[in-house]
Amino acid sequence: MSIRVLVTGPKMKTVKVETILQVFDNIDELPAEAASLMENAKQARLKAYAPYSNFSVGAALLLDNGQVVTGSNQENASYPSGLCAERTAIFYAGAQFPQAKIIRMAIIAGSNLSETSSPIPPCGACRQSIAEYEIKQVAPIEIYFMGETGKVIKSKSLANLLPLMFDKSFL
């Protein structure tokens, strides 16, 4: 991500921000640790729990030290009380694994009742869990992100899906 300044007056500076992302055509093209890494991720998947979205999404991270820990989106008729598969993932390394940076993320998306062939993001919230595990740890963590089927993009750290984050320096 980068951050330019464009225009300065006396009382006001136009920001523009950049991110930058390379976008491969399909889970193929991929180097093969991150395929492996997304393949871990499509499994998961099919562990999700999702009767009232029928959107299920699957998470796999690598961590330095060599385990993949994978996650599904758990949902609950109290839509509030469910977690990402992200999130799932990523709590789940952090507590069994508290020292371990995660390295690299794959998530893969859709929807249960038709074919999703666009990358899905993360959504804010797991945005946000991933900062802090990326603020945590001092390094970036490689994210790649796809539908069921199609393009998969990356992302060399989480700051490039959530320019201008909150963190614990704001606190």
Contents of the next structure:
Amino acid sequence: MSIRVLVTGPKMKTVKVETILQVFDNIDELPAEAASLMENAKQARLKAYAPYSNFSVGAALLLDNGQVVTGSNQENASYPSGLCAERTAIFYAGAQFPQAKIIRMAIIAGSNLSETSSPIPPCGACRQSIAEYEIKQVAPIEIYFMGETGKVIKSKSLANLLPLMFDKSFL
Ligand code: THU
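Since we've got the form predicted alone here, give me the form predicted together with ligand THU too.
Now the complete complex, all chains and molecules, led by this one.
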């Protein structure tokens, strides 16, 4: 994310917030390590528990100790008690490997009822949660996301996906 000043007036500026992403035509175009992590996410998606939304999501994290940690969305009859795949995975990584840094995250998502071919980005709450770990480790987390098929989008960091993020510096 970058912020550029477009217009400067006497009492205010107009700024442009820019996010630069890379778009790959399909999973086969990814660098080998990212493709392999996306395969892990795909396997994790099969373990989603999504009887209410019928929308299954898988997430996989590669840690700098070589571990791959995965998660899937876990729903609940009391809807807000469920958890997204990305947070299931990242909280598990934080709980099990608190010293490890997260190198990248791969996310694959789609409806169980029809094929989803557009890339599905992580929700706002997941972005906020991932941001915490990116700040904690003082190193970017690459994010790759896709639908069941089709294009894959890469962001070089979480911060790039969450302009004007709220973080500990404001506390
Ligand atoms: N979901 C995720 O797992 N990750 C996201 O980033 C967006 C949504 C899940 C939550 C819920 O189980 C289902 O997808 C529909 O919202």
